[in-house]
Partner chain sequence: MKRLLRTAAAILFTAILIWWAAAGMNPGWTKTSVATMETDPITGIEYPVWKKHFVPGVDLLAAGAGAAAILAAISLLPIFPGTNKNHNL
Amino acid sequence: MKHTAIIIATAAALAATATAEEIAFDLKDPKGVNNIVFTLDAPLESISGTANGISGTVEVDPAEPEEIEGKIVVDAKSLTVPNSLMQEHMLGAEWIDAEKHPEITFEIKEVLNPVKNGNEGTADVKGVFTLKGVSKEITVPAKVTYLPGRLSDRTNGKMQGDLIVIRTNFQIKRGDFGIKAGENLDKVSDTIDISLSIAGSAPKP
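Let's have the structure for this sequence by itself, in the form predicted on its own.
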């Protein structure tokens, strides 16, 4: 009976330790350089742009950097393309409709096929991608790098703490999200290539 109690107490202590090891990383970059690159490569035109209004939080256990949960949020109005008329159309009601749907999000649901290599982890991340009010479950390849104590290097000594860097490349179809499905395909590709490399920070006193 005493032996059983010791096992239960030890298990509880280990569970508490495991929970304490999770670190919450803020994706709102203090340097303001986090961005997402998107490309629509159609037969007549190739359109590339960026989005830098990134926020959200992810939680990671540094011992298992391939295990991650959280949500990435992009301010739809921060999507930018070089041509001002294209910019206006892209954010308008017939395309992204940034006024009515101000956020583009990816909420992590499950991590598949994780592989750990030191402070790096790779995996296929299943989550819910929401654009223009439409949510679809997608799976994307991701690489997560944990950089303990490197927040100071990124902020020129202004902040102390840890960093995490998330990288992924994936595709979505604009037609799947109710954005002019089947229209203007010669000039605006249905396939959108998305490249993301963002740093999250966990400041320490």
Given for the second form:
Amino acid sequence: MKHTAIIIATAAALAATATAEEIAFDLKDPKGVNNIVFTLDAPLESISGTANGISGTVEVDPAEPEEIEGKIVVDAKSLTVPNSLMQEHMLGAEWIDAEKHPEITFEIKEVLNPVKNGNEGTADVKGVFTLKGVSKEITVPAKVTYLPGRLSDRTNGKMQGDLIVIRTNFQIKRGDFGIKAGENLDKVSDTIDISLSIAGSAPKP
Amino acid sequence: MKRLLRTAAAILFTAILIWWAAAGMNPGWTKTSVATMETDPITGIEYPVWKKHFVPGVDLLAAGAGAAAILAAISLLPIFPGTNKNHNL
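Now that we've seen the form predicted on its own, could you pull up the form predicted together with its partner chain?
To see the whole picture, the full complex is given below, headed by that same chain.
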């Protein structure tokens, strides 16, 4: 009898897992907290800035939050640095060329080494990073946190639904993306440190 | 005229130095806006809040010092009459 109960419970759990559905999370956060912090080393002081024009969609199975797919889009014109003249140069044709290439994107292709711990999951995410019109495949370490039912807390009860938080830190080389390759290395490093923190919401009716 | 130029150079350099020091002696580039990080209580995400705020940097200090040096250098050029009365005789 006891064995039968265990078998039924296990079967029910497996069935629940099997029938779990992917949820689409919208990355356009209404509170505007989603952001990217980027840093380039430089002789006088590191050049550090942020971007908050983030949109896109990711699809996650809550039962397996590390199994994630989707695309993150950053509005290049939302890149901000503390000096307005420096920002003008950064967005100009010689650097980011935000007018001609208005989007910076990361499209998830494959999830490697997923590890799940409760509502959190970590993995190495392989995807295509596109900057200034140049696409390169990169692999970044990501941490995904699933917050079921927490959308209500962020909207003062106006909306019901789930939240997801994605965090990653990685590096790229600007030269790989046609941004003054091999130039100005004495003034600004080739390596760009990128830290991404984004929340996605999935409203429920 | 020489004295006027040298006084102007000293005043310019001192004013720039005091301004830079009073603004926090920023050892980096001049900033026209400053970001402070805040934390979203639900997601725990740290996010920047930008505010327009002018903070002079060492580039502005160097520009001020350079301008003062140019004024002082001009005062040394032999294009101005000397202040020594005997020299004018």
